[in-house]
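Shown here is one chain on its own, the form predicted on its own, set out as structure tokens.
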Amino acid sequence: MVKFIADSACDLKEYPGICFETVPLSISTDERNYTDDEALNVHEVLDYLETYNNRSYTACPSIDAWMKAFEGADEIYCVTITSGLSGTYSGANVAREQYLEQHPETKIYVVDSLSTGPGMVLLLEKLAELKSQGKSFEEVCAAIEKYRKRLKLYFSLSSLHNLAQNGRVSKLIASAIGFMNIKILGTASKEGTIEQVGKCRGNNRMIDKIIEQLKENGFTKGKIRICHVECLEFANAVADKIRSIFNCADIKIVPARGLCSYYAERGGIILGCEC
């Protein structure tokens, strides 16, 4: 049996047509702990975090959780959130080594997405496509390493509150951004870390900046995947503008699960594309 696995930062809860499973990360404060599984009420978590002003953080899946997900498969393809921001990739590899000691006949490929959310979805879709074409394990691994280099990730953020509480940005900067109603446009670097590429006021200007970035990186056609944090109208506006300029774009939109909602916050979107 061939199995496809991702951590919950991929935002998908199911993937019809393949054997697919997600392994949840967690979101915590000094008061509460949330597991980013299918039962998580993202709206409730966002309400709580918006008014919480002390430390908050996320945690990787346990080694045991990965080991359990590997069970029952002969060939496994696993996609993780970027190693530039999380230890999830490292944990999945530790689980892989331990599982192979007990099941040496199993083939397991763990790919560092160098991305999150929509970028992980694009990798999962490519993995499923390659296997549907009858590619061997070795051929799939080689093709994915090349495909990953074609992917770009962008994120539009209306708030940096959780990033500040997590210690990833200055609380002073986060407060200033919120007070001035400024949106931040960022991208994932080649190492999978966060890089700011612009800032502006208003959704229309942000959409223009996203289009500018797509053009600069050579996007003409192909897949674009978008996750949104309770801002479907904005996500649809971005998609409509992209389609008006790149009429061959294949765009799909999904709501963010807990992990991406934690970092992108309400009003935020994350966009992954093939370039």
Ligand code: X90
Second form
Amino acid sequence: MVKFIADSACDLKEYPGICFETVPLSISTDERNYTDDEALNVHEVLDYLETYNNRSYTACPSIDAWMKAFEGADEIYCVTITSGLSGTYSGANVAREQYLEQHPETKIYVVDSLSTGPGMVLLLEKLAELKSQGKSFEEVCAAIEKYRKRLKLYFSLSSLHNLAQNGRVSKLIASAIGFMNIKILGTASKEGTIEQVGKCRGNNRMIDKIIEQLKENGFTKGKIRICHVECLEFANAVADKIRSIFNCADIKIVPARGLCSYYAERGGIILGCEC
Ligand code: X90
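Okay, that was the form predicted on its own. Show me the form predicted in complex with this ligand next.
Now the complete complex, all chains and molecules, led by this one.
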């Protein structure tokens, strides 16, 4: 049996047609602990965090959770959130090593997305496609590494509070936004860390900036995946503008699950595309 596994930063809960499972990260404060599983009520978590004035944290999935997800499969492909910002990738590899000691015949490949949400979705879709074409384990591993180089990730955020609090962006960058409707446009660096592209005020200017970036990166007609944190209307507006400018029909939008919602915060969107 071939199995596809991703951590919950991929924002998908199911993937019809393949054997797919997600492994949850967690979000916590000193009072509460939320597991980013299928049952998590993201809206409630966001409400709670808005009223909670103390520190909050996240943690990567346990080794055990990965090992459980591996059970029963012969060939496994895992996609993780970027190793540049999370220990998830290295955790999955520890689980892989341990699992292989007991099940040396199993094939497991862990892909470091160097990205999150929509970037992970594009990798999962490519893995599923490669397998449906009957490619061998070795062929899939080589092809996915090549495909990853074609992917770009952008994100428009209205607040960097949680990213700064957890040391994922500098407090200086974070303090420059979050008021007067100022938003930041960022991208994933080659190392899978956060890079600022620009700042602007309001949704319309942000949409223009995103289009500008897509053009600069040579985007023409590839797939686009978007996740949003309680701002479907904004995500739709971005998608409509992209459709009107590029010859691009394959755009899908999903709500972010817990981990991306926590870091991208309300009003944030993350966009992954093939260039
Ligand atoms: O291990 C952990 O506790 C998880 C840490 C995750 C940290 C960052 C998640 C960011 C999610 C924000 C914008 C996208 C940035 C992606 C750059 C590669 C969403």
